Each structure stands twice: as C-alpha cells, then as structure tokens.
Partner chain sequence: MQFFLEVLIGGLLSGVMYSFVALGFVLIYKASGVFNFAQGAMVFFAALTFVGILELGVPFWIALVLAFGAMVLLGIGTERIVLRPMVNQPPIALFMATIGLTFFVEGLAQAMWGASVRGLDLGIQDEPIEWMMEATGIGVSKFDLFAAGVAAVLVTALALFFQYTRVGRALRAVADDHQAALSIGIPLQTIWRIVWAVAGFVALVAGLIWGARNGVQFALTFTALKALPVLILGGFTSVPGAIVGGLIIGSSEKLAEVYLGAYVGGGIDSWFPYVMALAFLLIRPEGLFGEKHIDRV
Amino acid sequence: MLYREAGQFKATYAADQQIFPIRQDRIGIQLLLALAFVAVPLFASEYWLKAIMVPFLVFSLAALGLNILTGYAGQLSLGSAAFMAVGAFASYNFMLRIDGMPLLVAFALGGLMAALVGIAFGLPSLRIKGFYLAVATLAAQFFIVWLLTKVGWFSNDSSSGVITAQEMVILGYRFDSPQAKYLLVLSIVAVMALMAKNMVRSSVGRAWMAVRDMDVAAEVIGIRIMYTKLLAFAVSSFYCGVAGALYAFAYLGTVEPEGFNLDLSFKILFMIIIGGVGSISGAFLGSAFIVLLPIFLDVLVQDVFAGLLSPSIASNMQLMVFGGLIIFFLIVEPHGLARLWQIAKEKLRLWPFPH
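Next step in my check: the chain by itself in the form predicted in complex with its partner chain, please.
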C-alpha cells in the first residue's frame, strides 16, 4: 500500500511523461542521490572510495554505453574496452598537446574520438549482424590495442605504450583526494546517465528498439537503418570513451593498451547481462555485482575457509562461481537484476496482499 499511486493525479503532459511519474519513486531517487553525493563522501573510508565506488561508477558508465548498443539497438559488440582505450589515450593526448586544455573538454573530446572510431567499426553492422558483427568488433578490439601499442605518438613515445594521466584540475581546483575524485566521477556519471535515460525515451531510442526487434520491418515503416545503427555505435562509443578517460584519470592513474583487453570487454558485457539488457538501471546493478562479487568471494574465502583452500584453488573456484552465476542468471532470469527490481516494485504495489 505504501507504494501505490492512489491520489496522485496528473494535470499536465509534462507531469504525465516525467521519468518518475510516481511520487514514491521521486522520493526514492532523491534519497539515493543525497546518499551518493553527501553521505558517501562524508562517511566512506578511503579504501571504499578509491577501490570500490570509483571503479563501480566508471564501469557503470561503460556498461551504460554497451547497453545502448547491445540492449537497445541489438548490435552485439565485444570491443567496449577498445573504445575505452581510445577515450583514455585521446584525452591524454589532448591534455598533452594543447596548452590550457580544460579537463572536461578533454574528456568530451576523448569521447568524441571514441565515437568516431565506433562509427568506423560500426559500418559493418549495416551489412552483417549477430555473431558476424561480434567478429567485426573483435577486429576493432585487437587492432586498436595493437595500434596504441605500436605507434609511439599516442603514448608520447613511451616504449611500452604506458601513459600516466595528467593531474585533474578544473578552474584551479585540484582533484587529488579520494572524495574529490569520487564526486567528480559521480557528477559526470549522473549527468550522462540522465542523458542516456532521456535518449532512450525519445524517438531515437524508439528507433533503436525497433531495429533491435526486427530491422527489416523497421526499415519498411520508414526508420533509417544506417543512421540509427551508426548513431547507436557513436553514442555507445562516446560513453565507453568517457568511461575510459575516467578509468585512466580518476581510477588507475597509469594505463597501458594491454589493460584494455578482451577480458575487460567481456567483463562489461557481463555487467549488462547480469544487470539487465536494455535497462539503464541494469547497468548500475550489473556493475555493482561484477565489482563486488570478487571482493565478496575473497572475503568469504579468507573468513570461512581460512587455511583450508590454497589461494590458487580459491581463485579458480572464483572463476567457476563467476561462470556458473552467469549461466544461472541467464537461465532463471534472462532479463537480469533490473527485472527483479521491477518485480519487487510490482509486489510492493499490492502489499500486504499476496496477489
């Protein structure tokens, strides 16, 4: 009963079409944002901020990007990490080669460079789909990592391609502390998540979903397939590019092309599978799951099985649990954690009655 919308009337179109039409949802999201922006920086330890919250947010952004491409537009991609690499290295080079380049502009330009690369490698999607497209994005994955490693210009002639991100300064303020980095990343992710939510609610998002569900029929009713698919690749790669820049500047500090390898692409793919394909909130839920699960398993092994399992067997067990959980999720809840959350909300509307 506490979650019903009884008594909530809409008198304007704007009220009817808002993102959170139910008052309880609005209150919930406001509390969540207050928690994220105020409580976490005040109370969380440095370890939580640096090792858990910042990577959680960075990967959420990358998962958002991949979700736009795979979840909404239906184009399978295994090259997310490559687009992240483009974003990271492009931002680094803009900061390096243009004096006085503002940080946020460098991030945005890094995203734009990733978007251009995404469009280039998205061109095959006009002719092929499914697993064939996965091979095309694998070509992007391997080629970009090779290019960033071999061409010294991208890494300021570093022999192994390693770059150290410049200091993050905005209007003279230096983002050195964990709290400052966390708040910067959180602000960027929040704004971009809002943009993504509005994009998928617009005619662009509806075009993506039409292409995903049946592209031939979508073309018949007048949707421009080429424009729609390439736009999905561009937007997705932009998000991955900005995520890559944050990954380099706000999280690791020092990155190399090999750090953006196929394993990272798979990791991001799993985030959207487990969190919910075709769901904005699913990107966050999946990212939280993937970031926290290894830590949880490590703590579990340390506390419960201390001394019983050797570290190597424990890490292999972790791999098995990880793979098993993916299969389990795909079997019992193919639509991911976001669907479970949605079901929970439906139950809440009827509570305390069972159905």
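Provide the structure of the form predicted on its own, given the form predicted in complex with its partner chain shown above.
We keep it simple here and write out only the one chain, dropping partners and molecules.
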C-alpha cells in the first residue's frame, strides 16, 4: 500500500515522461536531496565531508560510468582508473595552459578527452567481447599510466609525474572549505546521475540493452552496433573522466599517474558488482559499501573489541569481516544491493496485506 502506483493517472504526455513517474519516488528523491544538500553540510564534521563523503561521491560517479558501459551496454572494461587519470590530467592542463579557463568547462573538456580515449580503446569491442574485451581494455590501463609518467608535458615537466591541482574558483567564489567542495561535488554528481537515469530509459539506453542482451538480434532490428558500442564507451569514459577531475581537484589535490592503477579499476568494478549491475542506484550503493563499510568496521572493532582481541588480530579483523561480507552478499543476492531495494518495493506494494 505504501508503494502502490494505482490511482496515479498521467493526464499529460509530459507527466508520463517524467524521470520518476511514481509519486513515492519523487518524494523520496526530494527528501534524499534535501538530506544531502542541507542536513549533511550542517551536521557532518569537516573530516567526514573531506575524507569520506567527497570520495564516496567521486567513486559513485566513476561506478556510474562503468555501470553504463558494463551494466547497460554489456561491454566489460578494466580501464576505468585510466580514464579517470585522463580526465584529471586533461583538466589540469586545460587550467594550466589556457588563461581564464572556467573550472567547470575544464572538467567537461577533461571528460571529453577521456571520452575520445575511451572510443579509441573501445574499437576492439567491434571484434571481441566478454573476457577478451576486458583484457583489451586492460591495455588502456597500462598504456595510459605509462604515457602520463614518461611524457613530461602532461605533468608540466614534473620529474615524478605528480601534479598539484589548481584552486577551484567559480564566478569569483573560492571552493576551499570542505563544505564548499562537498556541495560542488554533490551538485555535479546529482546532475550527472539524473542525466544517466534519463539516458538509460531513452532510445539510446534501449539500444544499449538490446546490444547487451543479443547483439545479433539488435543488428537485425536495425540498431547500429558500431555506433551503439562506441557511444557507450564514450559516455562511460566521460563520466569516469569527470570523476577523475573531481578526484584530483576536490579530494586529493595532488595526484600521480600511479595513483590511477589497476587496483582502482578493480575497486570500481567491485562497486558495480556488489551494488548491482545495470542499476543507477547500484553505483551509489556499491560505492557506499566499498568506501563507508570499512570505516564503520574499523571504528566498530576499535570500540567494541579493543580489549578482547590481540592487536595483530584486531588490525586485520576489519579486512576479514569486509571480505566475508562481500562473499555473503554475492551468495545471498548475486544481483547486488539494488535488487534488495527492488524486492523491498515489491513487498511495500502489498503491505500490510499478504496478497
């Protein structure tokens, strides 16, 4: 009864085309945005905003990009961190070499450069698929990190390849406090998440899902396979590129090419597997699981089991519990945490009646 769409009539074409057609979804999203934009900056400490919430949002955006490519278009990729590196270094160079470059335009151009690189490394998807494609995208991971390290122009001739991001200033306002950085990152992530939500239910999204389910049948009904796959690589890499720019400018401030290594690509892949492949909310749930749960377990072990366990076991308890929870969730619900939310909504349609 709480989540029943019966009786919600669509009187106009615009009402039928809303991103959230059900009233309960619209109210829930408005409450969630109000909580994120108002309550969190007011009550969260600077440490929480800077060290936890900002990376959570950045990784959510990167996972969202990979989910578009893998979850909706069915193309495996292990180069997400490399596309983040392209976005970070491209935004840095646009800000460095072009006087008066607006920050948001630099982020967009950084994402655009990542999209072009993504298209180049997505060309093998026209011939191979599955794990073979994943191995092909692995080349992007190693080649881009090597290129950014060896060619000094990308890091402004820094001997170690390290770059220090410029200050974030928009229309004269300096985003230097944790609250300001959090709100900027949250605004960008919220807008791009809504764009992705709208995109996957459009003809483009339906073409991606048709190619994912059976590319031969999709081609038979008139979908251009080459255009659809490369568009998925471009959009996915754009999202990862913007996430990389935010990772450098809003989170770390100073980054190096080796920071965008294969471990980071696997981390983003685990986020969409645990959160839910082919789900917008799954990117956020998976990012929360990977970023927030280890911190919660660390605090729990230190506060509850500090005197009961030896220091060597207590220091590794968090890793053991975290690994066990990953295996547990994959066994109990292999479709990810987003599927649990779908099951909850289906039960709320009937609650409190049994049938």
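If you superpose the two forms and keep the largest set of C-alpha atoms that fall within 1.5 Å, you have the rigid core. Numbering follows the first chain given and starts at 1. As the structure is a prediction and not an experimental result, all values here were calculated from the model.
Once the two forms are overlaid on the core, Phe9 shows a Cα shift of 2.3 Å between the two forms.
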